[in-house]
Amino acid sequence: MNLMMLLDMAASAFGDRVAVHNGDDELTYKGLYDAAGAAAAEIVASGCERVALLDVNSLAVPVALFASAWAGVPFVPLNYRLTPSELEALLARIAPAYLIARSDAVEGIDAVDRDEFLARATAGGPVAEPWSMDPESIAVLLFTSGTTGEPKAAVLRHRHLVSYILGSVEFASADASDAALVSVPPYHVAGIAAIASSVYAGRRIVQLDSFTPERWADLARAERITNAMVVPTMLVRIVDALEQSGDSKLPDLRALSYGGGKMPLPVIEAAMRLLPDVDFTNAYGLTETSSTIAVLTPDDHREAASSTDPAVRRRLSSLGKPLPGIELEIRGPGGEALGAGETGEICVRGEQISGEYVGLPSRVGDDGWFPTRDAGWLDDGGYLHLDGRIDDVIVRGGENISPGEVEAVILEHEAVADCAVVGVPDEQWGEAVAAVVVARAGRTVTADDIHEWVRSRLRSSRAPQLVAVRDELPYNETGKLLRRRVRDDLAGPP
């Protein structure tokens, strides 16, 4: 149970296929295997305890990932958008580390130049000794975004990642012409999962180093992309760009998955109309769960979009059902399992679940269950619906109000493209419901519109007392809504 096992199988079965392509550079599966072995020898000789990477999507990402697995040290991709002081703090926590970075990455930080690393890895040098198959060895450390404090280093062991791949991907299932466009950053768990799953399937990985919707669409056409994964904010921009360009055709694209944040219902509806021949999949997961744990399948999308039953149609904005190897329960404050329609904490159990952080107690219970801190509920058909984070619950006069419930109603308004609901301080009630809305292109919406819309559909206590209209909501680069910034924006006096 080692990530190198996946690459070993791929190199043996289809070594001449192109494994990864970036601009003018590419590596076959045999070439990637050999480069990982040579880089692993250099990593072992360095005496490091971890391999860090500070880079956009490049050939160095898969080489370093598999070289780390071969060398038996954790791979630690770092967020290149952090400030120099933030990066220095993270590097101090993982020292001694073998750091691979672009030459212009950060002044004053000692690193191996990315291009030199690749040149040495592909020069045909000696390879390291055979890798360990210990499933408990740490494969990857991923730092959380740190929105509520110092970033935590989430631990993903080889058994977690390999279990996810074996349970969700069929070996050699891709045709020689299949190509996956990877545009999520390498420090996101989706970036790691995209490489591992494509390698096991035998798919050509095409990397986009810096996302814009125009570059994404151009690359999808030029490289005849068949599969892609995006975060919701990317899909919003892709849909807008395709509509405005007058050319919405992506002739080779067959499958598009999305995840990492909430997907506004109008956006997925527009995407399905724009790309009717594409299979859409909503993939829900966390860093601590080694990526995806629940999916809304292409058939689920089509059934929900075409249904006249409101309960079925609502599933278009759901997360779907758990993967076969995942157990999922909704639990109340006392840990009790809740029934259909009851909102509580999403708890999961399975071989791919980690729930572990460096220097902190594991959050996995003795019974193997991991509390995600996400709030949600299951409908009568077993489809999972997300209501945001447990910590985001608004407590108004002792009543718990789910932001997701109010957001779902606001998003049904024909003039609303996106929205966020948060709690803001209130002297009388403790917290008041507040909302930021983004109007659809060419439409206008007012605070009174939203207030009355919600009042007519939910209890009056759930209607926002404060509504602000903005041009956009604050998301990070991986599609996570930055609710703290929304609260800061609204926390002043109305």
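Residue numbers count along the first chain shown, from 1. In this text the structure is predicted, and so the values were computed from the model without any measurement. The term rigid core refers to the most C-alpha atoms you can superpose between the two forms while keeping them within 1.5 Å. Compared with the form predicted together with its partner chain:
For the rigid-body turn between these two forms, the listed residue at the hinge is 391, chosen from 248, 391, 133, 237.
Once the larger rigid part is held fixed by C-alpha superposition between these two forms, the smaller part shows a rotation of 12 degrees.
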Contents of the next structure:
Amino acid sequence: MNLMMLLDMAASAFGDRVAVHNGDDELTYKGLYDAAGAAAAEIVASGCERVALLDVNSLAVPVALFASAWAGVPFVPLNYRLTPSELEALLARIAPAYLIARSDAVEGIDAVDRDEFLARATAGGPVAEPWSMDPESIAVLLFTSGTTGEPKAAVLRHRHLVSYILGSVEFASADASDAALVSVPPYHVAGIAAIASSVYAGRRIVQLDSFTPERWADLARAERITNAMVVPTMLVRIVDALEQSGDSKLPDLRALSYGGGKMPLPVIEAAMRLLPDVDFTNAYGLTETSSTIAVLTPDDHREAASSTDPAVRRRLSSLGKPLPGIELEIRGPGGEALGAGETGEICVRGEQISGEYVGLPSRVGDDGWFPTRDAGWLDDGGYLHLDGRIDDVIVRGGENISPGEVEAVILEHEAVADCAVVGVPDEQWGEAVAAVVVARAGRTVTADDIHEWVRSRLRSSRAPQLVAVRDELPYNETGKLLRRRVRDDLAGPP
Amino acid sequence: MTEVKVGTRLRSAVCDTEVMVIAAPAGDLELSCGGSPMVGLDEESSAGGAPSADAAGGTQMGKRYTNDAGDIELLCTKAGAGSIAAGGEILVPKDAKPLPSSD
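What would the structure be for the form predicted together with its partner chain, rather than the form predicted alone?
Up next: the whole complex, starting with the chain shown before.
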């Protein structure tokens, strides 16, 4: 198995269709195939063992992804927001690497200029020897965001990614006029999955190199975008921008999926009101699972939003149900399977699951099950509800408290715009519940308000002992809350 | 009869069909297309000719072909005029469960 097989099929079935479009540049499927082959020849000749890319979205991303697959070396997209010392440390870990970057991106680091890379790949040069079909060879290495420590390099082998695509995308299922807007960065697993999915479906990829909600909406209209995937923070900003501009029309948009972080209920409700004809999908997955493992479908969204049954309504903030190729169980601390309504660790099994990091033992058990470290529960209908990370659970005097449960209550307070709940060291209880809240514009909120608000709605043990008010919470660029920084902030001077 | 591994690519000896093995039971397996045994993608084949009349339903690129037991699955990577069979049982296209695009 090899990702190149997917592009090979696309190029032979609809080679003249546009595969990827960025600004004034585009490549057809045949053009992408030929460019990948020529770039692969250059990569093989360089003797490098990995291909790294340090850049925003451009045509070089799919070319480098498939060229790496063709050449038989891992593709390593790097976060362009890293500091020079962080970058240097990662480059040392993947040397010798064929690095593609913009010439002005990094001083003192030897890189192939991105435009030069593309120009050479598309110059019609000879293609490399045929690619290997070894399913075990590594397709992509993705450095995790490192919200809890040193970045780890997640390993995605060709068999993982090909299984994901074959299990979730029907070949050539897109209409010739379909177009997908890709605004997630190339170093995010969703960015990789977006390329592979669209190629196999035959859907034109339109890239947005740096996200602003206005640019996203303008591009969606200009390029007649039919499908898009966003992270929750992007949707928050898109909804705000559409509301403020007074023009919420995105006439061609049919499907909008979101994932990569917690979606606040008011945001998805507002988005569904604003774009009533759009099909919304919540996609849940991890880097280590080759992207999506569960989806809340458009029908699920509509049914939940229009239901008067609180249990059905609650599904609007659920992750939906596992993909057909995925087995999912909620397990207790001893590894035992838990029943509906019981919170435990989300564990999954399936061909697309990797659970493997460079230099570390695999986290997949002998029986094939991967513990995600995400906490969650299944409702009576089999819908999966997320309850934060296992490691974020606060243990107060022997009682387990989920930050998500307390956060949901605080967010219902009308003066609160955002909040995070974390555990902080406490002499009496081991850990104490602490909350950081952000007030809505023009509103004030006090520690007493929040303490009282939670105490009157949940068990008193869940009421935060410590409440700090801040202007904003620390998120990374794909909308993941950096809880460690919240904890560090609370541990420092008030 | 040959042992068939996941990821193995095979082609028809009598039409244009090419497949990749997605799932296969352990042990030997007799895969045919158009009534003649399939061969490795790079293997020379002297069979020539055309699919036999009882195995000429054709294959479609991108379809996954499976048996009744569900333990064999082949992805068609190139379409052809023959039908694929395993141990004489004609394989049928797997029903695609429509999923919303999540990326």
